[in-house]
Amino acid sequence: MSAFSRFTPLIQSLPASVPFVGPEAIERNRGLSVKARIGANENGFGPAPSVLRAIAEAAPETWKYNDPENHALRQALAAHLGCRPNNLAIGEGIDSLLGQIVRLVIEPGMSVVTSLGAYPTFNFHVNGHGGRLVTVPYVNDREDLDGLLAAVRRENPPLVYFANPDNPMGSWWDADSIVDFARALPETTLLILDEAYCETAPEGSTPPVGALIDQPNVIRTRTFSKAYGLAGARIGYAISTPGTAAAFDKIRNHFGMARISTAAALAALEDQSYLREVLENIGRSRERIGRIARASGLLPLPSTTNFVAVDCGRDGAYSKAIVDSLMEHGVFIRMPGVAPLNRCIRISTGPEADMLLLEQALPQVLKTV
């Protein structure tokens, strides 16, 4: 048999697995449903009653292709932010921009900087790129903003990846010491500030937008897959300079966005009286999985994020078990992928019903695990 393959070496040495197991695969392979899907911090509140309707308009014209500028949507982003339409980029989802941001910026061999534990799918598009990763340890289950930045001077490399708040910990950093962090990297290495819970956060975290927007090393992305509710509709979208906006359009899938995730993403933004009743409803969920927790002698950490962290107290074979076990009773969970984060398990908000499921099964499951 020959021993060509088609592939690059690089491809060649890659793994054939995605960052994440869906719950949909988890279904299949184990023959169990999903009653309580509280782990992929989707919003399950739902998008507004008005967005659904533009849904539903924007149905019969799916035939057509979005507008390849997203003209409409980078208008009204730029209204809502106080920015430029031209400091805008638009993109499906997060993931997507951040696979954009790594192939603009990263050749094979080049060091990047990210936490270790944080997102996956940031750490998937580098090593897709052949980049090297260099992972700082979290502090006090918190990103290290001076563990980050002294692994910048050390390595020099041309891409730095921050969250604020922080998944998987939902922890987060006040706006002074982001800008600051941001203002002391060197002018050669780009900061991806990922924002995607920033409509959850509290006052005084998120930077304001015009405080970096003249910093063209600096990308903010953020998404309507969370406080909007509209994972399934991958919209996402970069902030930074309008040089640095431009250069998306070098590499992006022009037709990429879908014509009625653009109508969804507008009337969104209309819609900020439901934006604000959904943060309410997160809020309260928050509270209740804090109560669920602390009821069977867990820790929930706190966060400002759609999710809830919460300290099994042990290593990350006993939150592997528990969460195994709570999808054999159809709870669906995540945790943090490394020690020592995944002593923890992460629990999604969600309505009611769906914490009274986890509210029944946790105590059982920590009986048997």
Second form
Number of protein chains: 2
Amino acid sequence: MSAFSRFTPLIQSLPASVPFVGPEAIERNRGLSVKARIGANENGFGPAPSVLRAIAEAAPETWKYNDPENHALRQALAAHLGCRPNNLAIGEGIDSLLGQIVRLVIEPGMSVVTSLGAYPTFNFHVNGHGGRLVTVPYVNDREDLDGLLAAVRRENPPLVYFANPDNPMGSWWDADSIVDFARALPETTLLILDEAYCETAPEGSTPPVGALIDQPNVIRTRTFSKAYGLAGARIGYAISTPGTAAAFDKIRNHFGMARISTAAALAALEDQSYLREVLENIGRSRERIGRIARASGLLPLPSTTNFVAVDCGRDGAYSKAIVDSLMEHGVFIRMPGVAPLNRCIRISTGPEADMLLLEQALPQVLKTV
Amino acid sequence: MSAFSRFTPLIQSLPASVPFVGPEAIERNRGLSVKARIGANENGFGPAPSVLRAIAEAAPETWKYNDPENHALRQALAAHLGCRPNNLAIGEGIDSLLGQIVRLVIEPGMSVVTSLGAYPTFNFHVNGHGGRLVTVPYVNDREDLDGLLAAVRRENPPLVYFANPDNPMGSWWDADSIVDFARALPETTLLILDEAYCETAPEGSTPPVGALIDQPNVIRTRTFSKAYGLAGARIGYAISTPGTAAAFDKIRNHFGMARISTAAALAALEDQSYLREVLENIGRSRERIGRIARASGLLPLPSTTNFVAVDCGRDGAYSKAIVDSLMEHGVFIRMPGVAPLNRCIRISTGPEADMLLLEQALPQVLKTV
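Given the form predicted alone, state the structure of the form predicted in complex with a further copy of the same chain.
Following is the full complex, with the preceding chain placed first.
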């Protein structure tokens, strides 16, 4: 294939790798059809009826660019979170914000600390800006706060990434441990505290917004993709000091937000009673996944997210065989990418119809792999 | 404001500048209300009824991430354009694609050739990656192909930007001149041929897709924001060789496209009869703007876009006074940013209600400024 000859050396060194293959690509490549879409930690309980009404109302206005200042959404989020609008930066999902943050702080060769097996899309962005990943293994299926802090002290990196609750394991730390970790960091290391799953987390595991909001080296990222059921809308946000939040304005795609998506997010935020309903459904589905796993002799790990990591007791090849075989039954799930986490498969919560398909397919699959 | 202390030197050197202030911000800052939104080259004729139906159908599925390969949209665009899907890269509007292209080729200090007064968002991305803008003045309100080529030969830049039809002047070149220009470029200079307004351009001004598709140093960018009336959806695409198109995969936000937006773009592409209807409306509105301008003694410039640059015959301060005063009447328009283009105001086409407001307000405004 003939390509332009003068891409930067960094670009030329990058693989055309994709952090995640989508279920649609799996369907196309394998000639299969997804019946239970429980692999991407989406929210199969779907958006609220009030959100669908907001989308319908916004649709005829989609000829207009969205407000580049995201004024209404920042106002609403600030009121909801108990902070000020200038503590917030809005982006096209957390993925986009992660890319922007990496660009803000990483020059080629600089080190970035994260956990071994944590979010691949973050690693994709670090590699894409020439950063050097320094990874710390999980301990007892949790990200290792002490180990991460030790790596930070050793490496003096501009950036450390930590997710609470964690993906792909579903584990979590208590709020005090997170705050202690953030306060112990040198001011020259920026913490990305990824809280994509904070809505499903139990009381006491997410630090109050005020606890870290004055610390210029902390950015917390959140999303409407998970509990709010709007993965396809691409709305994420970052919480930080006003000075740190303002840095996004230097590089972001100011007219990048979709107008209908923004209306959907506003409506979703407004409808907290629907969110509570969904959170109950997610909790019940987590238990249901646990029962299905145990009935097949597998071990569900504790989770405070909208998915459950299930220990299959063997190696990554075994887990991969289960993932691939479940897909033959139309059940789309995923698994962690590195050992020892990859002894697990990762199953997203979802409606009972999906759980029934999983319940029927899993024992059959385990007989064959 | 306390900000993180270790942003890269490049980031620290950047202003928190915004390429365009949105009409919503103008409303908030000046306490005014936009009644005729004809300043951002949006399409006030709106999306097709078939697009609104597609949005309604897609809405309940917005809990799913969009297919990261954008398979369906690339297939449909390839069929429409007469190229192959791997000639295409999809992005969150042309703005996002421009940012990605700059990142693919520009390292700090490298030169980038563009016209003086051309698209500010492109310049924003060049500055954001530390590029050095080398600008060539317009000649007779057109981008100067010979001048741009001379600058390329002098500077040996990795990147040159050219829009046909042009924004902000609405002028254009014939297809043969564009092809000659592209073929005359050294293979070490990548041409961004921005064709955001190609649907409104007359026969013979847009090179056939096949004319440049084998040239690895050409990327043509197009959008659903203008003629298709989907600015708020954020769907743009790039046409190039497969090798050049593949480079986007190395850095793009793979899950960045909104699902409803993609469904809307597919439906819009399908509904070519609605597009023809809109193009007629745009053509009539261009003439209407011309008559309104002439009735006030102003000179409308020829345009093949969905806007008209109107020569007000004096300097930028005079044009700015007109722009600001029109807003007091609820008429939102914009103007070019640099001399001598800024002797003009720029008015987007729109429905008759908007034209009536313009027709009423303009003579009053001209009496006062």
